[in-house]
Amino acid sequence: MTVLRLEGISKHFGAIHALDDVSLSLKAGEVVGLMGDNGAGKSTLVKIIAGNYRPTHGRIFVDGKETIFHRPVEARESGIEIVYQDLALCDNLTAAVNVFLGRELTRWLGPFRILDYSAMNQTAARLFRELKSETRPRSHVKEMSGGQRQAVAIARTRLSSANIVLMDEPTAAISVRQVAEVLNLVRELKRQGVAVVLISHRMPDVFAVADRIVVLRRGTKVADREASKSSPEEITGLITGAIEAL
C-alpha cells in the first residue's frame, strides 16, 4: 500500500529553485535512501515533507488522500515524524523524559499535576525492547554512544505510531559499531510496515537498508533505482553527474 506519493513537488526561494518537478511514492514497510550532492535538494524535500515548508508547485498524498501540510504539527498528526541529524536531545535528561518531551505524563498527587516518571519510564522500556535496543530508560543522554541516541530520537517516532520515519544522516559521525545499531534499528522499522526515507553520504550504509534509492541532482530527480538492480559505483555516477539518468 502507498501511504506517501509526491507528484510534481517544486519549490523556489526566490530565484533559487531548491527543487523542481520531484515526484516520488512510499509504500509501508519501505525503506528508500535519498541520495545526492550537497545542495542537491535532499533536506528540502524531507522539510516539506515534514510540514516545514511548503511545495511552490505539487500536490502530496498521505494514503491515498491529498494533504496541504501548514505546520510540522499537520505532518505529525498524518503519522508523519522526522529524525534530524542533531537529533535534538537534551544531554541532562534522561532516555525517557526526551522520548516524551513535549508530550509528557502526568499525574495528580493531590491538588498537583505532577510528571509521572515511572509511566514514561515503562512505556519508552517498552519501545526501546520494540526496537531491539539495549537503551535504558534511566540512563542521561549525556552517558549514551551514537547509536544509543538515535535509539531514543526514534523511539519518541514510535511514541506517536507514525507509519513514515524521515531519517537525515543517522549513521554520520559514528562508530562502526554504532552504525551497525541504527541499520538494524532501520530494519525493525521496516519489519513493523513503517515507511523510512533515509537522506544519507554513505553508500554502504544505504545499500545494507534500502530496497529503493532516489538520486536528486540540481533540485531535479535524476534516478529512481531499486537497490538490489543497482550498483555503489552507478549511484555515485548519477549523484555526480557521470552516469546520464534514463
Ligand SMILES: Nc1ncnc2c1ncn2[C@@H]1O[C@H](COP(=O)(O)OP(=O)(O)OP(=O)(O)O)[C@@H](O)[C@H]1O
Given for the second form:
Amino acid sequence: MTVLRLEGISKHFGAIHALDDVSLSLKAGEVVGLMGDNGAGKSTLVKIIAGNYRPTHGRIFVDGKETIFHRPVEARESGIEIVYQDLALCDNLTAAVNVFLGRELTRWLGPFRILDYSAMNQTAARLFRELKSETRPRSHVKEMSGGQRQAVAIARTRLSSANIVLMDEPTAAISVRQVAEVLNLVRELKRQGVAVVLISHRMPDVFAVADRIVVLRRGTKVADREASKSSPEEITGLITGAIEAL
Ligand SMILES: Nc1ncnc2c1ncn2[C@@H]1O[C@H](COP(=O)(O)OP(=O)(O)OP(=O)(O)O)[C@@H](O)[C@H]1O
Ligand SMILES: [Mg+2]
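Can you return the structure of this protein in the form predicted together with the named molecule rather than the form predicted alone?
So here's everything in the complex, that chain up top.
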C-alpha cells in the first residue's frame, strides 16, 4: 500500500534550486534510505514532506489523496512525523516531558489545570517499552547519550501513531553501540508497519535497515534502487557522480 507519493517536486530558495523534479513513493512498512552529498537536498525534501516548506512545483499525495500542507501540524495530522537533524529536545526536562512537548497531558486540581506528570510518565514508559528502548521516562535529557535522545525523539512520533516517520541523520553523532540501538528502533517501526525515510551519510547503517535507497545529487534524484540489488560501492558512485544517473 502506497502511503506517500511525491510527483515532480522542486524547491527553489531564490536562485538556489535545492530540489528539481523529484518523484518518490513510499509503502507502509518500507524503509527508504535517502542519501546524497552535503547540500544534495535531503533535508529540504523531508521538510517538504513534513510541511515545513511548500514545494515550488510538484504534488504530494498521502494515502492516494492530493494534499497541500501549509504548516507542520497539518502533516502531523496526516500521520507524518519528522525527527530533525538537530533533535529539538529540551535538555532540562525529563524524557517523558520531552515526548509530550507541545501536547502535554493535564489534569484538574480543584480549579487549576496542572501538568499530569504521572500520566505522561506512564505513557512514555509504554512507548519506550514498545520500542524496546531502555530509556527511563524520568531521566533528564541533559544526562542522556545521543542514542537515548534519538529514542526520545522517536517515541514522540509514536504518540500520534504516525504511519510515516522521517529521520534526518539519526546516527550521525553517536557511538557504535548507540547506532545499533537506533537501527533497532527503525526496525521496530518497520515491524509496526510504519514507513520510514532515513537520511544518512553512513553506508553501513543504510544497508543494515533500508529496503530501498534513493540518491539525490544536486537536487536531482539520480537513483532509486532496491538495497538488496545494489551495493555500497554503487551507491557511493551515484552519490559522487562517478557512476552516471539511472
Ligand atoms: N532555508 C534555506 N534557504 C536557502 N537555501 C537553503 C535553505 N535550506 C537549504 N538551502 C540550500 O538548499 C540546498 C540543499 O540543502 P539541504 O539542507 O536540503 O541539503 P542536505 O542534503 O540535507 O545536506 P546535508 O547532508 O549537509 O545535511 C543547499 O544548497 C542549501 O544551501
Ligand atoms: Mg541535511
